[in-house]
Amino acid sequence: MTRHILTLTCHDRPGLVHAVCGGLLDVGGNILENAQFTDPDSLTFCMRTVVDTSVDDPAVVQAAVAERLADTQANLRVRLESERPRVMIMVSKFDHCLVDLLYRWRTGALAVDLPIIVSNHADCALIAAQYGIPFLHLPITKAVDGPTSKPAQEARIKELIAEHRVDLVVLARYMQVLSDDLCEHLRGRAINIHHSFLPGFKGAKPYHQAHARGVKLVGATAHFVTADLDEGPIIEQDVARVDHTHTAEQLVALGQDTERLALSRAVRFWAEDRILLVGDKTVVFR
């Protein structure tokens, strides 16, 4: 028997679950897990189903379900559960999110393949080598009173995505703003993490700014990358409560913990097809 993951979004109407189940029954499918939700604002129906069947080809399973949904404009996808998505990690100097993702990958908690790590700095090269993953240093330079090398660097990133058949790009504290062009190229295929003080404390040392203002919570937000900086559809968030006894350095440490947790969960949710986009927000079947 072969296990498949089915995801579906479409305008809600009676009979959708019946149609999906009928299509799965046509290929001898046995539903092992199912989650569904209708967004009340857009009336978008969302569904994620894990099914076991003797049919090995997910295209055959998808065609059987699509036939039952022929009168809808359904966004339907079926893939093998055993199929591991390919993820490119991009990082700068801060390595806490990178190390956390690599540990989860090595222990099997994150079921993805990691063909390459890309950075605009060389600081994390040793970490990549310890895990046996190719590391490529793509610096961004700026001529005196002239243009930067960023367009050429991003063009190389696009080439790497194609060369390595990358399904998802993860910005694990990659401290460069992606161009609008690259954001559009990666629409729905790139996840970023940032501290949740935005837009209150911007720029350098946000945790120190927050400490000076006496914040009581620190946190992090994982979201899809869009041209609107740090405003893409939110996937996951985490928080930690703090008080007047915490130093700025302790806030940094706690903040990094929330960044690690929020990002790793977001990547896992994506890898398991648990995230469905509905307009500017997400439905996440945990």
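Would you mind giving the form predicted in complex with another copy of the chain, to go alongside the form predicted alone above?
Keep in mind that what follows is only the chain, not its partners or any molecules around it.
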């Protein structure tokens, strides 16, 4: 038996679950897990199903379901559970999220392939080497009164994404704002970790903002990257309790634990096809 993961979003109407299950039954499928949700505002139907069948080609399974669905607008996808998404990690100098993702990858807790790590700094090269992942240093330079190399750097990133057949880009504390064009190119397939409990403390130095404000909890937010900075659909959040004794620097250190947890969960959810986009919000079938 082969295990497949099916995801579907489409406009709601009666009979959708029945149609999907009928299609799965047509290929001898046995449903192991099934989660479903209809967004009441947009009437978007969302579904994630894990199914066992003797058919080992997901395209065959998908075709069987598509025929029953008969909805050309439906966003339907079937993949093998064993298929590992290809993830490009981008990072700058802070390496705590990178190390955490690499550790989970090595132990098998994060079932993805890591073809390449890209950074605008050279600092993380050694860590990448220790885990045996190719590391590419793509700095962004700027001549005095002259042009920046950012467009060229982003063009190279796009090439790498194509070359390495990258499914997901993870900004693991990559401290450069992506251009609107690259954001659009990566729509729905780039996850960022912001080091605050959004929408509080957008922008730079959120822990210092949090310290100045005297909050009693700090947090981190994993979200999809959009051109609207720190406004992309939220995937996962986490918080930690703090108090008056913590300096801004200690908030940075404490907050790193919440960043690690929120980001690694978001990437795992993505890798397991648990995240569906509905407008500006996410449906996460945990």
